[in-house]
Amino acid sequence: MAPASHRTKSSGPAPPSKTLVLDNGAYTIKAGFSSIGGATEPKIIPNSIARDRDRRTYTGSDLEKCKDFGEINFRRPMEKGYIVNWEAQKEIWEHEFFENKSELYCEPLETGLILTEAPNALPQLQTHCDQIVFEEFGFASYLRCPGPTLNAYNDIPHHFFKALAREATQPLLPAEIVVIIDSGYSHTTITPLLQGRPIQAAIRRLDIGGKLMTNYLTRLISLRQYDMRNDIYLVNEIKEATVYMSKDFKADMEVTWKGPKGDRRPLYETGGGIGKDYVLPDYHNTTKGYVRDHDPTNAGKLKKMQTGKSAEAAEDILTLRNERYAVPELLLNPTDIGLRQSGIAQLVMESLSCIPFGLWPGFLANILVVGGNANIEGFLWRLNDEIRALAPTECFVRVGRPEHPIISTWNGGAELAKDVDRLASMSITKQEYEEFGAGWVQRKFNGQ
């Protein structure tokens, strides 16, 4: 049986030179090292192996190389959020980090390993993930933790109050209270953390994220306007530079409302100014599309055709009117789709249910929202007022997001790895995994 903390400072291994810390997303990698000298910029890397029209492979950064997005096809080694195809992840780790020319390449057994996962994962894929790492892989020392709680270890309240800073030289120590809202490509997680733990009662999921609103525009798209279904990866930038959150859901159906059969409104002509024109990459002449506000005087390629213009110059445009906002109110609503499940602001309080009311204004003045729908115009007003709503009178309600929401995890990741003693302790070596075997990684890392 193994001793609870059998490691000192004076005993053991010691600890690597270098931490990789990998907050492995379903869409993209951030991966990066940290030091106790200090953390460089994570690489942002596309968490998939594509495969063009002329059928060339792109591993993970390779993707920066493709010119061509038109009906290029996707393998993702992630669903709803856990590695099922480690297959596919272990060739785009090996790929990344182990090929000499890689940008971030490390040598395993002179490197640890922070990695994140979802909350509340399987214990048979986190044994699996557990075997690869030590076995295949080799790192030197290993810590697996559910990708919310890396943020504890960042200044939570400079996102609220830009002028206050944490000092260099004070200690690290994880958040006292925040909740924790990670909307990602794959799902939504509410995770309240007491002291950069999480509560695991009151941990909630929402299975929206990127991917489904994206499948979703583009459904809107291909009944509405071009069969899009062969172009995802496109949809998505479209979603991306054009959906927001709206402050007034029937205001903007409202505006956005073409009228009765037969009679268009002039307001729905002339976008009310909601309307956007998304002008498609030809990947001949461009490879990048663009936004630009609405002119009913382009109604596309055909029509130009017609009025005698040549075909090679005019442009492929959608219009996107109540695409932009019906989309990311599936967040808040996803019962607009059928979906039985509670919006985000439901599932705060859902989550706080499980909770000490007495614990109740803390966690409500400190709600962090991170991952790449945070970026989300409008998201963080409209959030902030509809948990308002729901929350009792007398508290306080506050939702704030890092500057780089993306990257916040990692950020978080970065500054435990400079805290070489506080790591020791959370991880498992190398040593210790051959000596106690895979169930005892299992207990120590679930805190048991």
Contents of the next structure:
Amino acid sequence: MAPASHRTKSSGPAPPSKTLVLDNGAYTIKAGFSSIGGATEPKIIPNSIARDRDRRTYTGSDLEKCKDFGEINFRRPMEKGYIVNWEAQKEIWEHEFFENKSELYCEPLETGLILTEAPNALPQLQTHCDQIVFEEFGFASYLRCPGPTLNAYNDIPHHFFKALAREATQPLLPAEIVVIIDSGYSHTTITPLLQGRPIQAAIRRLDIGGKLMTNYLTRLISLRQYDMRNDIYLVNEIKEATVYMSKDFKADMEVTWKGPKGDRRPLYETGGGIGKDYVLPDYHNTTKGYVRDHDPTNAGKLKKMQTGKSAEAAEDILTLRNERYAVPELLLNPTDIGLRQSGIAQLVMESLSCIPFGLWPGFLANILVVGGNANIEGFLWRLNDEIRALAPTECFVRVGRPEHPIISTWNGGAELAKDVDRLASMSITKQEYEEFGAGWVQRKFNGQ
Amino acid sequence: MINFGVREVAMSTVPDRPGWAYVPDTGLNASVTALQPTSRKRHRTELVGDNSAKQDAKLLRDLAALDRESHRDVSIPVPVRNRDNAGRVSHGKVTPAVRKILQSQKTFGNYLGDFEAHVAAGTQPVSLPPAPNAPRLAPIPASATPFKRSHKKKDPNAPPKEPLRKSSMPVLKAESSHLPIQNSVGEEKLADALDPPPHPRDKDPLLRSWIPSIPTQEEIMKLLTAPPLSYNKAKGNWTEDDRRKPVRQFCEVCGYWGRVKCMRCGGRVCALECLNTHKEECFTRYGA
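Please show me the structure of the same protein in the form predicted in complex with its partner chain, now that we have looked at it in the form predicted alone.
First the chain shown before, then all remaining chains and molecules of the complex.
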């Protein structure tokens, strides 16, 4: 049957000249074009329709025009990391890619598409996605693949383990053996890749992502200081600016303890190197908050009001102490909030338990963390430490992250799109979709 | 599940109708059970520590709240555009399938429920629409195989040997992936260079190092071609090791270790001062 398929391929239309690489995350879309000649820089677009308190709506990248993020609300087309609401998703895509004046304008009939999805998607949702891509937009060719797999096309030894760079003349080959920990907005997935292909039986998911951590921080702040439940966007900024992964949880806990009544610890007042003040924006003079070290003499508005003084001159301050490390700690100890799952380190080992022992050394020595949470300070160190404790003694454990963890998946996709032949062998054309139908597409993308 | 002694019998009579289905009732709504797929009843006996059912309910409620997008329900309509094609790219007419997808108001929980019900009933999870043209069965295997073969090409020499040299020089190994042609030659040279000179006690059983055997090509292909797990199966477990460890408790007021338990609600606090703060709220909530 091989010649037959060969004939179909050669008689088919030439592959499209450029490819739209679309890493469709639940929080942000990473999008840009790539072709044989090279790739553009990806654009990071909020994947949401937002409405501020003046009831103005902002679709996708319009959000940067927004000046007042107080009480802003978001509608996100994705739920749990999967595209569920196509009405909103189509609106955002159209706004970003198919309007004449948009920055990433393209004509779908002449463009190929690489679209990422979270692993273990529901077949029904995958089929919806395929139908929309072809029947509504009509892309010339299309590859839908789990996001983590694209990371394998990055030059992992060079960018992440500081080896020699791949020469431009060498053919593109996916990394042979690597574990991708993709920690994003909705969840964290652990995907072992062999030859750039996922070992499906070993993919594991931890239901903790940026969203849950932001919500948790919101709860802590709302209980202890101001009610921030309507300002999730601001809390997310606070989270990105302040949280860190503790190297020694117990010791940090002691530093940030206020001490029993009548015996206040001086370390608590001064912050002990952990306490930080976040100066909140008032959205009149300032639109962005900032962090500074905790200063006990510079009391915030809340404290001034409590002591009965005029609060006019003071700025609004949130003092963060144990919140800073208790929040990311959830990634390694989900039971802290009662979630009955093991932490990332345990899940890496659980994932490896589905793989023959002979491959463990290779996987353990090549663990790559991508996604927004990889930016958390101290995360790699701690993860390395925890996996080290669980892995067999003989194995070498190495955890790394790309320079820009958020766009790493996109970069991999852009690399893949430069290799037109490889991409063509993996993707399907509009013609094939029309001839063989959605069921065939499903099987092909599942590698069956 | 409260079933009043009525047992659910046959799923076979359930028509395979998309849109709705009988789902095994796991006690809570789908978004919560997706997070914690156990019934409340089992919870009461096996939960973390010695919590009461009331506390468990609170825990589940809190977790569901953490999973939400915002604490209020907001509905933001898609902005209305003028439909005169000004500034809007026309993609031809909307097909019925697309219209159905666009108008769907189903949530992820709905889709997951549908999927689980289909799996439980043993039917095809997705009712795939037929191909726009006449579907032909023959080309499927033909065009599906090259997809795999494109990867196979480089398999024969690469995967079984690479992991052997794992920890000693992982960087080299990953790098060698870019030199597929020179692989076999380069590897021998490397092996020669790295092998230490023989030593009389090499055969000593105490000094022998052990390298796990590398899976065969067939085993690796089997791993790579396995179908994806379902959404719920891919969820990470709470491993046995972790179950044995005591769960850390934190003060609900200040976040320090939760060493004291509120007699009234079972919530944890760190010391007397925080307990008093907690009591104010605890007593007003339930009425003193």
